[in-house]
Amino acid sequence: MNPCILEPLKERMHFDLIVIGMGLSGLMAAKTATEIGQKTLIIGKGMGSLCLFSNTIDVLGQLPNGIKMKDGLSHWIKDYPGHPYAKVGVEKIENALSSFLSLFPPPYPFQTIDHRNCLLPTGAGTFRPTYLIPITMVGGSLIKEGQTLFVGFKGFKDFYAQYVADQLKCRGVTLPLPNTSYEMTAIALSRLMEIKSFRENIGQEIKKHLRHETQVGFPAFLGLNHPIQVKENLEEMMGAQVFEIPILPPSIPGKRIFNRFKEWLIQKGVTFSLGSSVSKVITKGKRCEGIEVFHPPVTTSFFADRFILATGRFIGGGLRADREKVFEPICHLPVHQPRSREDWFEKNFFAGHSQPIHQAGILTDLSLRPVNERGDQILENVWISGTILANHHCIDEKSREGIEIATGYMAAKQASGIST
């Protein structure tokens, strides 16, 4: 075949960054490249855990209570040195956050309470701490005894309202569905509540069963596109406050910022290839020059001068485990874990505090890219962000976007060739 009609595909597809992974990390690496006029594509063969869990985000969750959040981490950096936030440091964790806040003007904002974590209600009843939330929780910061009316409905058994009640000593009621009398998903609700006359009905029932409450509290699937005309429009006819309650996966407010940041990014003129999976790194020395995507019967190759790896934990598939270890399945980087399979855990499982396994991950340099335990650089032109990195634990600390956020705004600064 003659190469020169070869060329102008081979032209095509090379980038100026290549993001893997389509969590969180990946998504803000992304966003800050294109802002700085980087030609990216980002892939992913999944939306990541951002549509599993993430419905506020957590930067810190661990800091006693009243603290703010710029002093916390301040104290956190010097205690942890070889934290994830330890190489972005307080003053760029900052700017990633007010980066991810640019993406969410109002009507659906993310904000803070006065720079301090917040408790929020959960599905099980109980509060957790946590940092940026969207306009549609922030009511459920100001719950008071006896205040709240929550709402559940039959057929969705995700959220049971008179249980969550009974721990926050107010009152719960458990609804029909209109017009439906099989189960139902999350995401098929968001869908309902989004039509009007479904929603209508819902809230002349809810106000039958308000006696002197000031809020309403529903689970967390007040619409996927208009979340907030639809609750304006329940608060209207209702006469109360309503706020939104996280509940079990699927995460809807998770959707909403992964559709958020899918349309910013295409609209940008991102290349956006979700449903793809990375099935070679090609490699020359110590740069990465492309990858493989293999669709049978079929193998596409994107070639780019830099690469950002941001593919996730266990969960997401960025770290793999066999019998004897951990190990990372693209690039085949070391991973930083316990010496054998038996350290892997306490020996008290419910020791009290996170298994050695939690925190294995990938090790690099201060500038994010990847390096093995004695501080080498394995490949030059590859940063490494998110929870793929080692040394925290994410869940425990409740820093899982805040680690996402603020690694994946440096790795693409640091890729871009722009000291942050």
Second form
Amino acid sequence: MNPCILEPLKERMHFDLIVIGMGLSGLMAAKTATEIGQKTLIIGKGMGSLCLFSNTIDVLGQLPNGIKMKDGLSHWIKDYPGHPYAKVGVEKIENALSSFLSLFPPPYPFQTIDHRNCLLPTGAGTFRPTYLIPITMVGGSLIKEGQTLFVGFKGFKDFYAQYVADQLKCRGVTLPLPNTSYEMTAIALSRLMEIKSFRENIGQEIKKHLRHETQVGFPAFLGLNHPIQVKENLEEMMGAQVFEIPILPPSIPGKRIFNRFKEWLIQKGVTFSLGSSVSKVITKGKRCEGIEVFHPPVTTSFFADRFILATGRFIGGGLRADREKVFEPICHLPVHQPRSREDWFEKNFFAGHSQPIHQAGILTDLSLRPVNERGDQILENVWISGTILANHHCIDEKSREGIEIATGYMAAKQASGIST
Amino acid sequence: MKMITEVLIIGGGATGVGIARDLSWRGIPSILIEKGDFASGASGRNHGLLHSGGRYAVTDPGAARECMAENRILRKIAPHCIEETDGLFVSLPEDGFDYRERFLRACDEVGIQTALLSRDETLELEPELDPNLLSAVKVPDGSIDPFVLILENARDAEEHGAKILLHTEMTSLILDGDKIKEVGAKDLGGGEEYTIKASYIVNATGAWANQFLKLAGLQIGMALSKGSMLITNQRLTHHVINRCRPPSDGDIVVPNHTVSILGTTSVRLEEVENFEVTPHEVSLLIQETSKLVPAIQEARLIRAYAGIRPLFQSETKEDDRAISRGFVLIDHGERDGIKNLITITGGKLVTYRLMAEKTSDLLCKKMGMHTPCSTHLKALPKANRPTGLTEKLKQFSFERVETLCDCELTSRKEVEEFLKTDKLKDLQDILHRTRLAKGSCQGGFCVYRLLGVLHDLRRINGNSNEFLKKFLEERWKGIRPILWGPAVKEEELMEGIYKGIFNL
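Moving on from the form predicted alone, kindly provide the form predicted in complex with the partner chain as a structure.
Entire complex below, previous chain first.
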């Protein structure tokens, strides 16, 4: 090929920063870097666990009841100096959360209940502690025995109103759905809920079933793009407060978060490449120079000065396990892990503590650059963020989104040369 | 409650229900009690192989003959429980031809039909086999669904007058001279206690035979052998694949519904409860079966499980009573002076009917009756129904059906049908009677959904999360040994849901 054509092409493919991974952490990193003025590419195979598990923003749900999050985090960092939060620090965690919040102005804001964890009902009729909650879920933190009517839909198999109602000593009602040629998934229903006539039929039907209840709990699919409109319209019709309950994946509230980031990033001129997975990282000595993306039969290369690896854990593809070990498939970074496969999992599923494999991950220095077990830096222009990091138990700690947001933010600041 | 019957059968495995059916057709009243659900022991924990007898042709021609004869009968009376896959005995380069020649001769002698296939012919039938194989011998093996087989036998027995009490444990046994006078039992669900008087008692408890006999102060020489198996998430071959060499660990791959089952190991155990599949067994099974089907190295496993074979150790003076090395029928009247007690144990799933026939014959002899067995002539109740898959696919392609289990296409309607007909004491029973929780996610989604449906229908209203946790804990036993590769993703998803979203 003529080098004159190749040259501008190469320039177009050159960025200040490439973020690998499009879960919450990658999105947060891309947002932070863009605000600093970095020319950024974000590239990802899928939406990470954002659209599976994230309904609200957990920061540290494991804290004892009633403790202010800031105080809880300070203690936590003292107790667990190897935890990702310890590398970010309380102040920057708060900055990161504020930055996240700034992306969600009304009508779909996130809020805390008095800067502490609050308890929200789940699709299993349990309560779950979490920190930042979208306005559509606030009502769930107020439920009282007998005061809430739970609504399910016959034909929607991922939520059962009576199951939840029986656990929470309330009433449940299961409404029929119109016959359609497609399956009634959460995605399909979230779209249908945005159609006025569909929604009004449901509202009128529920009104007939309401007795003394002052609240109505729905599975979390009240609209993908305009949840507030859906919520307020239903409330008006029924004369009761409406709230959403987190259910089995996929998560519609997670998809709302993803869509908002995507909209913002594209608007700010970030190069956004969804559906591509990085097949290879090009390194030279301790530097990463570029990445290759293989779309059979074409391989495309992208180059950058700095990189953030935010590829998640096993589901995201950031970590993989064969019969002997856990490994990191893209940059081939060393993975901190239990000694042998027999030590990965406890004999019980509910072992009373987290399964040992979940604290496996990438070790980093204080600036989130990858190191080996001895602490030697491996790559000097790569930063690690999100759940791929070692030494946390995000499922049991209930810290998934907090870790993603805080480390994504911090990695982008570090990679952009802003370390304070 | 007091109950009186002619024959009390203890144990709801294939043998127990087979006896109940056999007796019912001879017009002899019986009650069967089982402490769990049907097929809780070895009957439900095997590789679902409809033996042609080929595996025993060289080492035990008697057992091989029995298998072949029963194989033919089961194809007639239970076609809806069987897939006629045929089997291949594959010779690999390291196996040579010696065993194959002995195998062919032995099959010929016991009447097992064989066809010798060249390497190319074999690979055309089964492209996933190791291309270096030498040849294969085709035999009439098949795969069988033990649970459906047992349910069908039980249904038929009940239709003909037998009474079956599940989740009912034997609690006591009262001896009166040379006879067992009565047996005490307890319904583990409702708590009701029974006193059962029977003229004869059959111990069909399989690996638990000695636990039962202990109550009567007796013991037989029995060894417990654990066999472990692995399930892949898809069907790897069309035929049952055996290794053409003397029986050994990891020498069989059985296609079964949508999956393949890799088997087996043989490990002596001391006790009949609390056993698990060890990492060593998992590695051994993969290593050995992948010599036949190399794709097993990369296959995704969905579960590991084990069953216990009760192996009868012949007692010199009892040797003549061992009908074959396959199974053993003991008349405790002759052996120990307890006139109305019989133990039947050992054997193979495929010979369950024959075991039931011989037991019933002995009972008739003791009663002085001459009614002959007819179970080899009478088809099971639903034998003429077309087998499931075609019907099911039609249903799913023409109607919109609410599926509870996306892996195995189990619909809500199917569960609702079961709830109408069966009086269920335990939710686990529904899982046994449908394909729920048998696919790739092993119930990760559908058990929650099942509970949801039961709440919806007001069949339960209590704390279902305790059941959910118990189920997940039980599921873990089968999953933990095979967690690597894509299975770890699935595991992360499950923890993300149940410990994460649901905070259980």
